[in-house]
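This document starts with one chain, in the form predicted on its own, laid out as structure tokens.
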Amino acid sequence: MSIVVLAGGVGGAKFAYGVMRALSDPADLTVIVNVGDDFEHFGLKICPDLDTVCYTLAELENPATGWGRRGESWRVMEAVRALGGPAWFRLGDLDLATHLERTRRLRAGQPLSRITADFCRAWGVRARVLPVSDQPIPTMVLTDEGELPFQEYFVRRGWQPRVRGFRFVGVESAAPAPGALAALREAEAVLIAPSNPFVSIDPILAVPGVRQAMQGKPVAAISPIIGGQAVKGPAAKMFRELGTPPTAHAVAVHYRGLATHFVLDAQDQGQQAAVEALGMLTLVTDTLMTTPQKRVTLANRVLEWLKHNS
């Protein structure tokens, strides 16, 4: 069963775990991974959804934070604080390997995807993991003190200013990355992650192609609002500054037109016919993947359903 899933943050990564760990053959699994996140810090290319996607793949992410490397010591951290340098974007010393390789092989003029997947081949990784696009595409977020840089607003400024809208920096003209169009064209069905639909799933969306390329088939998107919070992160309170109460349903209209498909949690199933009433089937179960294995389990729900109902 060929499946893509779209992701970003800690969510999508979980969830893309749970998949590949349901399917057969964990080849059978494209990630599309969204881009809009990425930065420059100290000299540096950033990548931090692709990152956190592929750590949690490989089963080297930190499990307290679900960010990062698991075993990570910040012994350049507390030197570049000590000497009164931009420390509020911590980047541990594990982690840091993964950025100079990969800065030195983007100066050397290879593309963004090529060593991604080089790098999930070092790391173990079967699944097939594609960054959107290989151009940089970087999120402005449009809040009530100006325009911020997603890490700014999100990381440096603790997501405290009030959102009014997004920008996607050159989204026109990005061209998809190599095999990403096509892996959609030819995927069973599209997984729409647990993850921020704002700053997330957007801008994969927003890339040219992608949406036409997800038309016909199955998509199901599953909500990553649960009893009126976001599990984790600022999706709630965006919903809520951009005039929108967060449930379930908003995630769905937002999804609107794409989503054929959508996983509810059980906590939302008084929400069920109104999701339903979008054109959309529906999905109600336990969402919250607290343990490797409810990621697991979680898939598997969600692949067993669209087999039977796509």
Ligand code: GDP
Given for the second form:
Amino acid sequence: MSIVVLAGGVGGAKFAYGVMRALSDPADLTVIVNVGDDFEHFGLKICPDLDTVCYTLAELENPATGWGRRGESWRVMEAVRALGGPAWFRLGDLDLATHLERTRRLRAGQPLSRITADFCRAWGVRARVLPVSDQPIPTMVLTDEGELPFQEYFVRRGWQPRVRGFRFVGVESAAPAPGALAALREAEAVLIAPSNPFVSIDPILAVPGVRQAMQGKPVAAISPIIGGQAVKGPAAKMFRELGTPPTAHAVAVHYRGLATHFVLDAQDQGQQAAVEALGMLTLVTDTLMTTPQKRVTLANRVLEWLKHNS
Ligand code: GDP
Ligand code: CA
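If the one shown is the form predicted on its own, what is the structure of the form predicted in complex with the named molecule?
Okay, now the whole complex, with that chain kicking things off.
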């Protein structure tokens, strides 16, 4: 069963890990990852969502944070701080090796998708991880205080400014990474991970050709909003600031016309009929992935359900 998961960072990575473990062959999974958070720092190319997905699939991730590497040390950052350098974006010593080697290869003219594939091989990841595009598509956040580059908004300002909208710079002319559209077209189902709809999933869907490649096949979205709250991060705050109460139903409305299937948490069972009224099939289950086993259980439920309902 070939499956594509669309993913951002932590929420996306946890779900993608569950799907990888639920499939009998991990090579049947392609994860298409947001690149809107990518930026340059200290002259290095940083790809936070891509690295979170790869580290998680490789079981190298820091279980406490969900991002970065386990067993990480911070000697370089401390030395940078002692020099008065910027320490607002934390780069661990092991993580820095990824950024150094990726930047070196990008400068040598290699595409991000190939570098990512090689890194995954080195880390023992058998699923395929693809940046949605080899071109940078930086997300700009339109706020009350003007337009902010994504990491300025997210990390430096701790997602405090009120959002009014988003812009994915250059997306109109971005080409999907080699193999991305073919993976979508050949997939038996596409799963939209419980990632942030506005800044993790929309930048993937905005790449020309992606939505079209998903037409006519089962597309199941898992709600990142549970009981009116985001499990982590600004998704609920963003819904509110854009004028919509944050609910699983609001997430379903966001994916209307694209998702054929929608997964709500058991806490949100009361919204099931309203989501079905949007024309989607629904599954109500426990969607909180607090342990690796729960990721696999959720993925298994979703895959079994799709098998019998699509
Ligand atoms: P980021 O790029 O690291 O911010 O991560 P994502 O966009 O992939 O994921 C952030 C979203 O994941 C947030 O909106 C969370 O509510 C959601 N999320 C995180 N953990 C879980 C979980 O265990 N279950 C569900 N349903 N959503 C989750
Ligand atoms: Ca992210």
